[in-house]
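Only one chain is shown below, in structure tokens, and it's the form predicted alone.
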Amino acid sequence: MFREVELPEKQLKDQSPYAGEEAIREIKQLAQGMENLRVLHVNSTSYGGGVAELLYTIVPLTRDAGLDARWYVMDNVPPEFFEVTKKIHNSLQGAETPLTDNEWKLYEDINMRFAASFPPGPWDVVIIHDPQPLAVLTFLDGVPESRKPAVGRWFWRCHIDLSTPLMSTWQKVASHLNRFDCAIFTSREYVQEEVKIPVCEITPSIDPTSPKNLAISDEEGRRIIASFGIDPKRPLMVQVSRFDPWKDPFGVVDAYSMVKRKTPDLQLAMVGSIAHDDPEGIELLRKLRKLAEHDHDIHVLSNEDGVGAPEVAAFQQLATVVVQKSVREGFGLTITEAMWKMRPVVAGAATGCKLQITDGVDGYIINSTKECAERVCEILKNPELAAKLGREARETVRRKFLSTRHVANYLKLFARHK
């Protein structure tokens, strides 16, 4: 039920360009005394979510720090359980979509379920991530002594805003949380009441040695975007994330609308890509792809269409502007990867937006469509103030959230709960 990642290597000396030496001196540093500690992370998807693009690097960076660490995802699960865990997570964001009883049911059966298979470890620590497998622990206590797995620490790793959780959700999800030894948040503002464990706080991550994150040249990313029907000589604003209503992808186009009243040159392009535990994403992408036949600037782009880490490379560099008009936001990793392109960004007032921007110094928090075409429109016409937000927020990026920091931030955590 459960099948490990297959992960390349990936060393700590090559991220040294750009996160520096002392970087890397500090995870070795931590990193003494845990020598082969073997640490589990567990979650629902290899592919197509945040959760899925910080695993494949932090797990091989864990490993090169000398740990044993190893990431399995659920495997075989039906498609109706991640309808129902995707109705979770919108609640858990303040979504009013209450669970029936038939479908916690159909949460909790699975998760029994993959209890009953859990890797065998030993694990001095396992990382469970988000809520689709939370409840695994809980349903461990049914499972006989002689399969169930010996653990030393259990962790939660919360990825989503919980700032306004529906109740009748939280509580039920807290039930399962307070069974942990610990939980991670991206930020103390989504820690709930309801919360009784120890809190740990961590924010997430890119890796600056990724193919997304890598620079390119102009010549090859105007090629890369040209393909996709896009004029690489007019301004262009972009907002790259998964197609999920907690993006407001329907409140970028009518700010793109409202610029290209003033600019009537702009393009738009919309990246993203469809999530294995994510159906309402391919509805979405259905509705904006309708949407955007009214206006041939408009650019509704997926992995369906060939579009991979290159392409997302090349868009988010040649960008004249990035926005992610977020109204829920654990942490837009979209927005890091923007502003380590030094591209002027735009975001929404989210606490996890907030968290990497700071309003007029290296983007824009913007709290309306109207204040966010307001926004879009001063960079358009100032150049100057893009390079210097630009320039603003690599450097923020660089400081606060490259891989190395979150390895470190882990090891810190492992260190504290031995």
Ligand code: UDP
The other form holds:
Amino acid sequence: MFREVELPEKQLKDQSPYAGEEAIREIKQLAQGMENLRVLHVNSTSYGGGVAELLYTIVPLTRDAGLDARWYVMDNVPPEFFEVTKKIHNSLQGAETPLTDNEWKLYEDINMRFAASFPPGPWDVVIIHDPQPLAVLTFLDGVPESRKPAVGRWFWRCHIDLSTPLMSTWQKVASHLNRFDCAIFTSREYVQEEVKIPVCEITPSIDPTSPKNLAISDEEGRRIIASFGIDPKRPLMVQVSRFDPWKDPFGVVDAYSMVKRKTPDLQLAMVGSIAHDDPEGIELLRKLRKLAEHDHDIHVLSNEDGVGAPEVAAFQQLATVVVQKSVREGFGLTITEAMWKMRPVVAGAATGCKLQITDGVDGYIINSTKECAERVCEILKNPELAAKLGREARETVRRKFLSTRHVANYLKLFARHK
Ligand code: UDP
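Return one more block: the form predicted together with the ligand, after the form predicted alone shown previously.
Expanding to the full complex; the earlier chain stays at the top.
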């Protein structure tokens, strides 16, 4: 069954100190004529990962603009489904792990079941996020008319790095997505030729008013990181990420080890949450912990150790350097968050990272572990350079990646597809 996610109220006016009055005025103008437009977002989890993070802000702000926006998640899903959808996710990002016929059958059976209990409409706009609930639209065809919601427009919102998909998975996914009215990608670079429907490009965003992104006092930040055994007086390299092979956590440890030879007092914090739909993450976390046993300056921490939003914020704000060593990255909100906190960020040359960082201007893009270590060394040695990159980074996020711009993008899209 689908479950509606309860959300706190958020107000556009609270965004104006960060985004400026003009951004709020633009949203109000765009929303004129869309009062009470019924907008439904659907995804697979309300906790963990970037999509949940985004919807916690975008849905309430869309409501404040006057639309009737809702967010539903797939609830009570068997764990095998998430194993299969993780495989879909991984192969869409290029892993050579095709799904078996039985796995596709499980994926489609669950989507069929969810189609039969689709949140009753009418909906003017439905936005399905990522592959997990994608096939629901296909299976609505088989639902009796009396139980089928009336829907004006269907959008598929893809958050995945689709630059090098495994063709067998992608073709199956494309067959479902081509039933939609429009597909939204983070970058046009992800649009493969199998997409036969109109597409639009929208980059994700961060909420400057969320506890994750509000500045905390350095004293409070130091207290928080010290409570996890980190010495706030020594340099700290941080990667915040789900425990996922695409984020190259072992590459981060290797880069740290290279730098550590020259900077013995360096510490590393690998901070990650385990999402409900992420069975693979638990195994990776275990392996990383094992690796960290040999070095007391490597701290592998998860939500199970009490790392919530304020703690993530503290790690990001107090990091001497933030690393996001992804080999694939749809976008990477962790980068945006660190840039907003004026941190120098060293990120892998994945499309999502390159969408945010201009190499050498507001961060560094690296192509290898060695290069990562070199850039980290450079930043550690040169606090002025670190500060300059950080100032530029904040300005990039202010101009391009705040929630208000994201809400405006959605409103423009709805207007175009009325
Ligand atoms: N995150 C978190 N706690 C963690 C790790 C990640 O709250 O321990 C958040 C992180 O701050 C970011 C989101 O989860 O807001 C991850 O989004 P991103 O786009 O970076 O990656 P995804 O997980 O969607 O691949």
